[in-house]
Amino acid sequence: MSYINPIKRVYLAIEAWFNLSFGSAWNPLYNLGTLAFFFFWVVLISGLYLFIFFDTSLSGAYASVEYMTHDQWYAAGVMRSLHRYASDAAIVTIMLHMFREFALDRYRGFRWFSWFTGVPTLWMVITLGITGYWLVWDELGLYVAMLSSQLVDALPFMNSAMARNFVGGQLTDRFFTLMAFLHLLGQPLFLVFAIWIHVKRLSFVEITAPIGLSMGSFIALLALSLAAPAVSHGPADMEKVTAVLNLDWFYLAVYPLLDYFTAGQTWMITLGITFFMMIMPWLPPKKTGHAAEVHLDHCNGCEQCADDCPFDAISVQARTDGARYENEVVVHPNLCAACGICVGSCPSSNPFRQKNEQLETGIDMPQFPINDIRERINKAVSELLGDTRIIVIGCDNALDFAGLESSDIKVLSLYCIGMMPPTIVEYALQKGVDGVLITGCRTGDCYYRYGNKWMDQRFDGSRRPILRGRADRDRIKVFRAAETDCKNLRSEVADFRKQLQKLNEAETSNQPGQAHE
């Protein structure tokens, strides 16, 4: 068994755990971005309610917060909790998403990009926390604003007078009204911005978590609010100090470092941190394969690889060539992951074609041509012995399923299994091979995103290009798995071949001449 990093390895016996808790579907690790989006949603709608009763000047804020807190605990009271909780809710799973990225070693190669842009997003959904525990004006809030004011001012293109809002009572409600704007409209706009550059170089990018999972999400949260409402401390007394303040330590983590550093130091060890994080993916570097190369004579311009390809490296535009075909693809090598779904995608990549010639096909990897993994299907059912022939079909991100080869099975794997056309599976039962297994990355959780689940839609006829109705399913069993699922692969093999070892004695007592009992 080849190495497996010891961070990966427990992260994914934590997902299995979830897998058998929650099922992939509903999973929240496999639906961390989306959670965090309904998070915000929870948030925007929670806080938009809450406006309409808090009052944006410097004496009416804290007592604006106190009413909907007591007075309108059953309505305000549960929005201002459901707010402060969604908060916390979306920055744990933000940086769980993070991390498990980082785990699955998901954020260097072609997604240095997602990575790169994610850590300053991050930094903008905190500080936009930062703001909301300001406008609540009470003895939290006057911390938060008295240290924020000595980070600002020791930024070199500052004027260091934000600070001298709190000096002698000058704080004014012009200038608590203008954050107050900035929490409520400002940041917001930057921080939609910012997700929209995240999630630029990708396609079919999901917004909306599974409703089990968000009606669960909902539920814990407004749960909690109830048994635990959010409170306020005393109110902001700026010649007052205060001796015990409760951190939100997801949002004001850094303040803490002021007692026992400058400011300026403090900007240092952050922008330090941050500058870090953002260079991870070339900490190595990651090498990504050659792109997909387009073979204009093959290709009739269907646009299915376009359709499916996850990381939008490949446009249509109109035909160069003069062929008959209203249109052409173009793959961006600068954007491609070198993942292979397209190959899988394209009506020409169908084995039958060009039987006794080198086949060739409309999109293909230079590396890994389609013709190469029929060779290779050629050669192990050539080498196959035996009463049960298998060939197992799996890719290069999960498992390492090469111990399984023996004289009645050998492997072929894949960049991803969303690079196999349906018609390999049937092409590889004509041949004559008992069964096939497809595994791969766990369902609900491709290294390419979407390769599982293109994969299922072909074989079950939703998506083009389909496995045909003459392939016999009962032949081709499908069992996905990680690196630490080795042993749970090792066991549906061994139930697959007594699988086909019935189906072959019924086929063989069924035939004519054959004694029934």
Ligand code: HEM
Given for the second form:
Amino acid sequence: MSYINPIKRVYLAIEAWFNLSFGSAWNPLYNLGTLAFFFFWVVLISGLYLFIFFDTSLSGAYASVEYMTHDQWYAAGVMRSLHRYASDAAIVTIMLHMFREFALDRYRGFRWFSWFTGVPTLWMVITLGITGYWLVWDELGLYVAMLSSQLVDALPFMNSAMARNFVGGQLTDRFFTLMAFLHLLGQPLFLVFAIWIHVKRLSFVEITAPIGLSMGSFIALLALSLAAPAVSHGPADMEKVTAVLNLDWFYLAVYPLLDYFTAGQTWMITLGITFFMMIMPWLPPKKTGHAAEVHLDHCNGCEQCADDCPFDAISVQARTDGARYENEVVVHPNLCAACGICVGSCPSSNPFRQKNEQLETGIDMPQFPINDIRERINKAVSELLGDTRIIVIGCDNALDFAGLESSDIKVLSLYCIGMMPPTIVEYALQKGVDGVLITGCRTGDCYYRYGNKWMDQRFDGSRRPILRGRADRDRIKVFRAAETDCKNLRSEVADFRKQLQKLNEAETSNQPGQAHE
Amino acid sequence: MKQKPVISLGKLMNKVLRYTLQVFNYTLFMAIVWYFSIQPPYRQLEEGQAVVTLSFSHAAELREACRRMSQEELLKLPPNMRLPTSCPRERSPVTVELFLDKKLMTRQVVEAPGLHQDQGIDMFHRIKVPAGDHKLRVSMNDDVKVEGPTYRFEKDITLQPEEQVLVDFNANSGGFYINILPKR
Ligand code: HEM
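Provide the structure of the form predicted in complex with this ligand, given the form predicted alone shown above.
So here's everything in the complex, that chain up top.
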């Protein structure tokens, strides 16, 4: 097994733990983006309810929040707690989302854009929380206002002391109304825009979490809201500096830095960390393979590859080569992640075609063309020995399964399991292997986002090109495994061998004298 | 061609166990959310501390007084710029010292901001002090032409723990004063 860094190991262990309890469909780690959206929905809806009772004036804000929390604890109070805890849960979720992309090395190369835009998006969420705490106008709100002002005052283009507003007693409603405007409208709009940019380079962006996960999360939030309702500090008092505050560390962790550093230094530290995070995709950069290439003489413009591309890198245009088809596809090399999923989508990637010549397809990976894949299968077939001859097909981004090779097992690693045209499996079986074992990234997860899912759909007949009925399903096994799942794969192979032996025995007893072909 | 979960607990792994584990995971998640939303408490002031806040805006004296231009100087200037007096816009830096019971608590030296150093300064400085009775003394120099303080202020103050006293300044009403905040 090749070297796996410890961060990835930790991550994969947590992921396996969640697979155990949630199954892959509900695994929260496979749904972090959508889960963040779910928490935003809870925040939005509870926020709308709070807005009905919230007094956006400096003098009335605190009392209105107190009213909601205590007099109307059963409705507005619960809403307030949901609003707070869902916001906090969103931060935990986003942090995990970040950790996941980092641990799995899914932040560099063609993913730089998502990472790069994710960092400022996180800041937008945090500043949205900051204005939220400001609006309560309790001692914590005053603290937030005071220290935010010190930070703003340190900016080079600011030449009046905003901080002075919060000690001199001349604070006007206007300032507070500005905060309310930012929190209720300005910042959320910017956030929506930022998230839109963040996912812009992807297609099939899921924004709804699985129902089971949403329900579970909501019940958990509700239970927490009832068990530990969110409450305010004492009212903001400019004659007082509150000695002890219950900070929300998810949102307000920056402020205590001001105890140790000047406002200028605090800016340098936070901007420095932000900048560092944003350039991480280039530390060091990761090379993306050569983009897919279209071969128009084998493309009939069916658009399946454009439909399947997880990175929106293929578009459709009117035919340019005079062929009788209406459309053709174009690859945008700067968006292409070189996953090869389009090769698996193309009906021309059929190894039964062009039997005695070079196999060419409508869209192909120049460094690993479909012809090489067929050659590899042919070679494996000719080299395999024994009566349980197996080809294991997997991908470069999951468990390294090269070690399985033996006299009766040959391995074929593709860029992504979605790169595999279903006819390849059929072809291998027809050429005489006893079984095809398909591995690759864990179910629910795919390095190239949709390889697993498309493969499953091709196999169950809901996505073209489909695995045809004549392929013997008993001789096909799917077992997906991440880099740390080595032992599991070996035992699955052993089981598969037994299964094939039984099948072979049954077949020979049915047709005495005939070998399996 | 059935797919198995990556880690299989076999038959043991029944629904009840799965849901129990889910409840455990959700509880852990919410415990983390709850804990860090208010814990650990953050301490701004030590037990029995109060705060003296020095905060004011002030335009310091000009570095140089206006003076009449001599005939020679005027001749050197283009005709449209020949004004009889010259008033350099640069203001003096402001030096403020704050003493509590004769102990220097802070000394701030602030240059006048602006491209021509012609703007007023904004001072905002917080000092944590023990609560109780204190002799407060503040002095300021805002004029490079004067040696020593241009403004002085002394007052006996009594501070409760967590109390904030605001030392403000207004040149028109004689300099420093304790700004009593309007009661809510
Ligand atoms: C503000 C909240 C955020 C939300 C709601 C969010 C949501 C999403 C969603 C829905 C996806 C698409 C996932 C998929 O369909 O495969 C995604 C992808 C991604 N996000 Fe975020 N994200 C957020 C913040 C961040 C942050 C802070 C980072 C890292 C600094 C980040 C890094 C990434 C990366 C690298 C991808 C690419 C995944 C891929 O190409 O498969 N995101 N995000």
